[in-house]
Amino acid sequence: MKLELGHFHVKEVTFGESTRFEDGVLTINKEEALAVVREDEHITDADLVIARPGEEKRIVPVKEAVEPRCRVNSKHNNYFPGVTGTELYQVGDGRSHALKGCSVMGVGKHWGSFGDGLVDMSGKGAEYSYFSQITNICLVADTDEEFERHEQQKKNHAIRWATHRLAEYLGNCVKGLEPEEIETYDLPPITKRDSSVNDLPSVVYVIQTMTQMEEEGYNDLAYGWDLNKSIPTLMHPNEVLDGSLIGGSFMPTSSKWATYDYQNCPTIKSLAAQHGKTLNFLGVITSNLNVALIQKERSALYVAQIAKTLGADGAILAEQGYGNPDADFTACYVALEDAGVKTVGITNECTGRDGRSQSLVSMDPKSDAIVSCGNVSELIELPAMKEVIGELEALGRDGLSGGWAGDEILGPSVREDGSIIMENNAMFCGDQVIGWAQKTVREF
């Protein structure tokens, strides 16, 4: 599979009187823009709000980031088959081009849920989060899905789609045009590689995705198909690239994995870019979180037969998510161990708001090459902003993972100042652990 993606990098954003894309600024039409937004009837209320990185901008609750995107020279013009349009289609071969520096983010006008979280474009709180890096063209929005609006877990399927159409919409202005730079990834099915390939060590990558709802509308999906239904699958890297993975709405905010991670994912991008020198990359196994312990050791028994199958020396391991999952990540490690494929694992940590309690619930002596990004219950406290996109008490008044209404000691997450206290665990997509980390666990 060869996958051409085009990038056309975004300098600027602005509104005007057509979306268009032209010397390095997206222009968008947002009268044009909301009406794709209100195709889905349960949005009441919407509204387009530019955040640019280094302006003083506090953005909560977050639901979702997408990349603009669209397929060239294809006859389907949905890009996210099974999640927009009607059309499904294999992905990961051909030519999408893709707007660069900025995403399409969800965000609630009220009612937050425990898988939200919050972006900060300046100060302090902008080092927890990629998303401060880029311009982010903020959906801020209300529905009618009044049956979960005081519930902790939270779909939210409409703003989150209307998401992903938009993101598709404002992708598409760049379909005819050409690119600045192409980055290629043209990986050969594994039985037709040289030999001077072949003996390399051989790596696979191991994503355990978000799927522990059994109920459908909360976890990730893969080609619209709701990955708790499934078993552990070998992938190619370029279908993840390419919009067949969509971020869930369930995990605690800091841990989970955006769709905008999926398509710009840091690690298999570094091992592409490796493969044929230093490495053979095999492929992508999406594995499982799970809640029933027999789920979790049939899912770490299917990871590790992919990979033996597969003639792995080596794999990377990432967990989303922590707590429950820990078990799911300790059982995969394992597995993967006891079937001879040396192991490195990717996770965050739970140590406790002062440092000193267990890293991961679940741990074994095998699992001894960890790499670290943080502890979700560090306690961050960040001024007020001078601007707030979304609504701001959502933090401590709905459950966020990380906010809360108030504490004996702490005091409330959101105080009279506008200033703010809470948990790493709020911050939207924060601990990265799919790759591109900012921080990590240091001794003293």
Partner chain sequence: MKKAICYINQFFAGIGGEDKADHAPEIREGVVGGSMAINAALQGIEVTHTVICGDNFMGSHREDAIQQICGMLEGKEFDLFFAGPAFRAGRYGVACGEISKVVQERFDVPAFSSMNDENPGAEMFRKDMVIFEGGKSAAAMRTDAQKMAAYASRVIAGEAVGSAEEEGYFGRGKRHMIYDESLKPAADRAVEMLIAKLGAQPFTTELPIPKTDFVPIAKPIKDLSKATIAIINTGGIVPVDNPDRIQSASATRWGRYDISKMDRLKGGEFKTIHAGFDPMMADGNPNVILPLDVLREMEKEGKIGKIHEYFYSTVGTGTTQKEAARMAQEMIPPIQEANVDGVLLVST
Contents of the next structure:
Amino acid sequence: MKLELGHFHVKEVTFGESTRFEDGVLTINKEEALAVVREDEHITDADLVIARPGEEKRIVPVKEAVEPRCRVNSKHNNYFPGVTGTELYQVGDGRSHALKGCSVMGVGKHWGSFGDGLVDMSGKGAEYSYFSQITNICLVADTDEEFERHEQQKKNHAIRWATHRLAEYLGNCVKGLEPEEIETYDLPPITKRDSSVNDLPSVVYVIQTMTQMEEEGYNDLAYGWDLNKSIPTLMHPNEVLDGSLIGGSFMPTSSKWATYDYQNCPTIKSLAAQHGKTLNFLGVITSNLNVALIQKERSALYVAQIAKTLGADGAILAEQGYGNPDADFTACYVALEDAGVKTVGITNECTGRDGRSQSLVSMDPKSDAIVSCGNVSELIELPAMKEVIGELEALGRDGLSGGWAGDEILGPSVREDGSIIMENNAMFCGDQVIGWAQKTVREF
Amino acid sequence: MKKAICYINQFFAGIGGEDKADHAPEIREGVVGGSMAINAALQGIEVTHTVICGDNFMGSHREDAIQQICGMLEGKEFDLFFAGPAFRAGRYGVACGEISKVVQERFDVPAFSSMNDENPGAEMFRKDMVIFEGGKSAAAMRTDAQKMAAYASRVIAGEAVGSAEEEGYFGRGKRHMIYDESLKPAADRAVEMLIAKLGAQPFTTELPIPKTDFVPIAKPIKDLSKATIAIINTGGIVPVDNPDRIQSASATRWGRYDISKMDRLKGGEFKTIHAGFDPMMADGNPNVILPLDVLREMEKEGKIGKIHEYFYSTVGTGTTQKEAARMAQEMIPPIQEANVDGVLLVST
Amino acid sequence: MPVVQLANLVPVAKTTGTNRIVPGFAIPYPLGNPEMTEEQQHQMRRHRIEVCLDALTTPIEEQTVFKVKI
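Take the protein just shown as the form predicted alone and give its structure as the form predicted in complex with its partner chain.
Full complex below, order starting with the chain above.
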């Protein structure tokens, strides 16, 4: 498969009469954009607010982030097959255009849930989320999804799907334009590679997607399919980069990977950069994080089998989540090592507020090479911001994984003056195990 | 100017060697012998007093020595405490650790020491305080004193400090998150680590795997038909109004609920508040986590003597070991008072 | 006082150092199974609890995972 990703670097986003991209400026016709959002009648209220890096803005509760994209020279108009539109087809081959340096961010106007998070656009808080570094076009919306209004776990379907549609709508404005640069991901079939490439150590990238909920509507999707109901499978890296995977709505958010993260997966890019030089990048094994031990063991067994069948010498294994998913991570790591596949893990830790808890709930001496991206329970205290996009109260009120209504010692997460205290757990996609993280955990 | 108090042994105070190791604690104003090197290296801090104690005195009369020294420190204003450097002197190292640990807790000031990695005091007290890795002998006095004094000066001034490895002290088992814009992204760190591992080159994991803690094995119950069994769960089963406001994740609270008049837990009366999994099944039938129904049957059949009249509940997801251990410590007394013989712990 | 831990995540129970371990069926329902009838679930629950109680009366030398049949 050969994927050409045409880049359009967005330097400014404004509202105007027509939706267009010119000289680095993305102009949005708000009415037209909101009409796309309102195609779903469950959206009862919607607005667009721009948050730029360096601005004194705090966004919460954030549910999803998506990079605006479109397909070029394709007979299909829906960018996320199986999720938006009706056509199901293979992605990862051909040309797609992307508005770089920005995301469409789905934000609750009022209500948050366990897997929602917070993003600060400046100050100390901007160190904790990748999304602090890019311009976020925030879709701030409310819905009539009464069945889950006061549930801690929400599917957030209307807002998340509106985010995907809006990203598609904005992406379409660069469909006919010539990109400033083109990134090419050309990875031939495994058996059709030059001997110079075949002689290099071959590696797979294993992603443990979020599939903790039994009921549909919460989990990560591949081409619209709930990955809870799958066994690990092989995917072409280009498919991951080109809209086949959708982030879910369940995981404590610092551990979560948004759709934007899959679209831009830095570990795939880093492996692709080494392909043909130091490594032979075989592909991506998509695994899951189900809730019964036998399912975890079965997935580990399949991952090891696929790696072994492909003849992989090495693997990078990335865990989305912590707590019981640590058991999947360690089981998979051990299965790969036992199959003779030299493995490096990427994960975050839960060492407690005092840093003294065991890092992962399940560990094995065989997992001897791990890149650590954060401590979910690290306490973070941040001053008030001038503007809040969404509703600050949600952090403490709605059961976000890193917020609380009251605490005997620390008081409430959200204080009257607008300052906050929270666990890293609630930083939107904060631990960036997908590969961005310029964070780690060290012993003090 | 902030104030520091130092602790040194009889040898470094110039009182004498082994023959003077029984020297009883005393406190002198200003610097004495070994504390001079520390004072010289401090920034914005001065050593106001030096405590001197013989190593054998501390070793053989620990309680007495600690009590005497604390008495001497009572009423003195100080912001930090130094002990040593102790190099490879074992008794001195242990003494430094003993006194520092108590001073930290009682006077709420940070304590700093320096020891060689072969000093048994380092392993014994590294979790409790900052102990710099020091030289083998007094030849390293200036460097060792300099290291801990410079670090302490930065801590007291509120400056940013690095990890144990970066600073050169023995890790205290506290793992914290750091952000460093000069750090390569995780993706690149992982790929580099993989290339090194594949090429049998050295690499350093960022998450060293600790050894498993084992719990001593308890003796089994002799006669089940006479035994009282208590049920604890970490699946967050509570009465529907969650009267103890147990948190759905990262719990610090627990509750116990009277089941003495129930044959089973009913959906609608009990539910799970655990945020880490799909609650549907447990809300419908809480016995799938807290199996009162089958235990009650067994009690009626005489297989077990009695079910303890309360069940105990908290939430396991994101809950740290420290909090979990504390909650367990709090649950134990009422369970023991009820003469419980065995515990069924259900975790989710 | 002996403690038996019924847990689906046996590796976690092992890592924590529990000595008497009995496997649970799944994380959200260690003693239930949505695929089974109420009666089957009750049987399974009773069986696993019997194994737990046996575990409490069994002398062990090392960390032990007791086997369940259903």
